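Single chain ahead, written as structure tokens, the form predicted on its own.
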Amino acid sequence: MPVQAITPEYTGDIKDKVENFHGNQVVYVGWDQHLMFPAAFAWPVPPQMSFGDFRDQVMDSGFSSHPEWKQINWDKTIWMLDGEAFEPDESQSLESLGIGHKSLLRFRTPGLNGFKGMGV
């Protein structure tokens, strides 16, 4: 969401634009039905990594602590990507996939509720 200054004559600069990254964009990824993760992770990732590798290197880093984690069903996963429904091809790059700088990737994984069952 962009933010309005109060004043027209405010200028500031944007620290998180895509050129401060040195050739990275911040991608950030949330696993619905899992608050043991309240926010959604933020990485820094090149946009030529494919999609396999983002998963099974660069979210398995944050989310594998889940005891549900090794359970999920990746062929099963529902996925959103800014807020559209999303399929991604694990052989494909992020930014062939349309994933860019500030992208929220969100999952889900049916059958996958959260530890016991309690969304957690």
Given for the second form:
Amino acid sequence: MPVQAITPEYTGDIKDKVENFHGNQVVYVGWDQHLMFPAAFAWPVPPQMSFGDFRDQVMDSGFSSHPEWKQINWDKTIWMLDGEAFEPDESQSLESLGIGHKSLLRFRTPGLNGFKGMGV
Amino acid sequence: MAAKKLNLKDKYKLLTRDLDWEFSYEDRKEAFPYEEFEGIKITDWSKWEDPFRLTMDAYWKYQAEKEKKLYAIFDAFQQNNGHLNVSDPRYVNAVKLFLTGVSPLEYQAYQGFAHVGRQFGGVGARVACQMQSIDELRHVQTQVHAMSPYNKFFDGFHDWTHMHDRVWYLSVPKSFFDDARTGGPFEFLVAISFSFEYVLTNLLFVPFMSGAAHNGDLNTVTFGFSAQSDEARHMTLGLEVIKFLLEQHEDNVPIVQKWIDKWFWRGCRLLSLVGMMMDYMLPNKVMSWKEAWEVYFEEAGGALFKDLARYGIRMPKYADVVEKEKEHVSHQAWWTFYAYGHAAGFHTWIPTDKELDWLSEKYPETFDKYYRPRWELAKKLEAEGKRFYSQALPQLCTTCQVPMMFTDMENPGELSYRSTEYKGEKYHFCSDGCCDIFKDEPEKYVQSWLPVHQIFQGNCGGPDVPDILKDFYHFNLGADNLDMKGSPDEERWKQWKSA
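Now that we've seen the form predicted on its own, could you pull up the form predicted together with its partner chain?
Below is the entire complex, every chain and molecule, led by the chain shown above.
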């Protein structure tokens, strides 16, 4: 039963459907082994934004306070999208890469394992 | 002629059970419409044992006596500038968190018990819930009066009810109670009376009240003592509810177990805030969160669940995960508040070197390995004049609404990510516990009012974060938020102490 309710066939109002974000979709991004950022970030972005802009503008605004951000070699970065291995193409839009509403993108930067190599 | 005086037994009967009546022309089921939809089967309400053993007239008398003593202390505190006796102005931030995060829950409890106090078919349960409801109203009032003197001297106390309804981290306690109150009456009692009041409340009240005592906060300690006998009654109700439900019908057992699992987990997530208060916000420490968990849950709760085994009830699901998490959650929570200290309604700070060493000693398995490096980085950035404030909003768990800051206990260096799909939408969770709760009742949790998403939807003013903090949350920017270092609270304290 999808809910134990006194009203028969009760259904809830989906608060976070994409239509409520005024043309944006929510994308979450977590940088593995960098727990200076206590949780993944959430951003509302247009699905048509290119991956390159998303990385260099949006992600930069959140992650650049980490001393290792500037040293990242994007060719060696390992990505996961919604739990699957993922190869981004910076000229493509988020939408065409399959990054949808409330997708979770994680990335790992081998050799850059956080402050003092401690995962922070 | 003098009125004849009733003996105690007769008076008790007349003022409790005798308040019920037979329904001669109305359908009893229609009078108590909430009683059956949860699937709980009650065969005989007369088996309910009154947990409070109190009548209203005695109740008023006891409470009035306690009130007199309590308010005498509050007056003395005011007249003697009691705020100057706290250990350190950092302590007051724990009180701010209590006032905005916990006191409004007392009010929610008052409303919740008033509601269920109408809905049970059994008069014993109705009377007990009504009394608890009045207790809860008293608690919110006395807490507000205990803490209000601080409002004259420290920032962040000015608009706590407004903040409770809106501020991002306060959606954690708010949604906890909203969830309980929107369940049926039996789930509410298992959630609040049993899982919270009976199993977990010592982890909230003992640390807070001992914390207040260790840190010179006379008003809060005195409130704590004044609430203690009420709390003892509430715990008795919690235990009676469980035994009654389990003895009434065997079909109740799996339902009750499911609620215990759910509310134990939700309670643990909520208590992350208390863990952080104990380990980081109290300048004079009481005990570590880990020690408190061991004493008040592992020992006391372990014995309780052994007793309940004869009804077919087992330990709450994921208690083994929490046993591992006790080494981690307080550090993760305080770091999160530190990183979002510009968006908090109280001050945050880097622990002193002495405190960092205390944490290493209390958490030998985890602190130096996982958490000390975060503080070393924070110190380095602060020394460079770049105090770290996270510049984007965090992903939240759909169920507990805590930022997804918890790490995986299989690999504590990695964040714990769980997700599911429902009706084509993705949902994210901090843990299997929270994911299970969603999957059991997705139509409830698709409605989660997640503060970060609400901001993105434009429902919280803005668009910039400072405008949201100022206009939607009612924070006084530069006074309520940011680091303790350089805050007006700290400045004033120095002036008072040098005068």
